[in-house]
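For reference, the chain that follows is the form predicted on its own, supplied as structure tokens.
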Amino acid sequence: MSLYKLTPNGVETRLFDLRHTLESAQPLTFFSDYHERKGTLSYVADKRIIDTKFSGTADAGRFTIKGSALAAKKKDILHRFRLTDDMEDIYSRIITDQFMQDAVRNYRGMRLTINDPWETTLCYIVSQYNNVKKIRGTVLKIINRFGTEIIEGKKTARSFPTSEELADATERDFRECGAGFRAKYLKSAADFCTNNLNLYKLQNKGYAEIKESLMEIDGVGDKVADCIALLGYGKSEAFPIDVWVKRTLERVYFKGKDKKIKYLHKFAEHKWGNDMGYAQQYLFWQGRQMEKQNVRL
């Protein structure tokens, strides 16, 4: 059975599900518009707006697709949810043990994306030390503020704004919109990204080399330049380490004790290989949600 087929007005999928990727704490976490009751998602892509409903299940799905410009918005959505992914090829490497067998088994479907540079670039610096519902506030306020407005149809929305866009905006603009102490971070990487680093002439490179042009960018580290690498570049050999993911690796496979990152990175290399990034994210999200739920790594 092929990993997905074009409709007349849509996609039709093979394990993929629509709520597990987008509560997974990913770009479009942040800035889409999705209910989850209706299966709808709304967001901007090259100055269209995206418009779609998904239904079905993990195993047999299907977006459908409103408005004008569907062979664009078709490519849009293969691309950015990675439908073109053999998922059982990809499951049968990162199931490795137990917990991943849990972890895919619970969150089966859950899918990478891959989002424009700059879009990830400014989520994942607003990211830092801060939690979901005020990365999407934060980010939010800087599409409503700076965005350009799109008309299609009856509906409007705003582009998410280039770096050329906000090269003009002050450190002050950034914390009028929440970002704290990574306004100035956000300034300078919108100064950097217009004047010193084109993230567009990355796309081809290989992950060292973009992982390294990344940290270039003032208040990009290593986690966040990883983060980057894989959502905005699509490069599954990035493992990004947040305190999550490393109190997880610690806890399933070293007892609890302390681990510096640099170990993980290569624990993370040896066991699961090029897919690690896919691995990372469900890692992640298992780890995360058996947190939350006070059940014990």
Second form
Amino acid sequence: MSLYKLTPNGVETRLFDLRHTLESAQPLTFFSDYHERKGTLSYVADKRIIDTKFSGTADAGRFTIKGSALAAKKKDILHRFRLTDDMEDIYSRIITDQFMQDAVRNYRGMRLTINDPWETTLCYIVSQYNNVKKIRGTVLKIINRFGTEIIEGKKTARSFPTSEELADATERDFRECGAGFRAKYLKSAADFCTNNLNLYKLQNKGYAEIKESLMEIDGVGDKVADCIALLGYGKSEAFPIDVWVKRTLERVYFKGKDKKIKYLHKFAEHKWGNDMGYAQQYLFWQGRQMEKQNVRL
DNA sequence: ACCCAGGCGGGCG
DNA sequence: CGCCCGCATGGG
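Target state, the form predicted in complex with the DNA; input state, the form predicted on its own:
Let us now look at the entire complex, which starts with that chain.
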């Protein structure tokens, strides 16, 4: 069976769950127009509104797309939700134990997403020492203040402001959006990515080179660079370790003993190889949801 | 009230 | 190098 299928007005999917994918704290920004009940999702890509409805199951579903430029929109959906990935194949490699099996059972069809590199950079600078709800709020405020309005048919939306469009944004502006001490990083990142580092020229580079370039941005360290490599460039060999992933790894595999980030990186690389990015997403979400439900691991 | 959040840069030993 | 600290802010 094929991994996906293009139809005249949409895309048929296999092993894809839209809700888990959108809810699992990935960027973040097109949450604003997702209605789980109706299955509708609209988001902005390339200054166009992609207005869709998703129906069906995680095993066999379909996106139906409204409006014009269908070919480009289908292509965006395929890329953004990584529908060309062979999930059966990936699952066969990341289900290494009971915990991972449970994670995949609970969130079967959850995909990594690929987002605009600058958008991803900004989101994850905001993410440092922060929580998901507030990250989302801050990013949405930045979009509302600095994004350009887009109208397509009856729909209106705001595009994510480019680094150039943020040239006049001040540290104070970012603070007013709730960025706190990260405001100075956002200011300098917008400047740096406009004048010194073209994020879009990194798209065909390898993981190591991308990460090294990203870490030249003030406010982007090891973890944030991994997030951008994974969710902005689709580099599945990135393995961002945040507090949730660290805790979960330590509890599941090391009896709760404290381990260094570097050690955990090597552990993950050895265990999940080039699929470690996917393993990370399932670890992150399963660990976080279980802790929220107060389940002892 | 207190603690924590998809960490980072800087300073110190 | 590795370790430790402060950091804005809002929600539990």
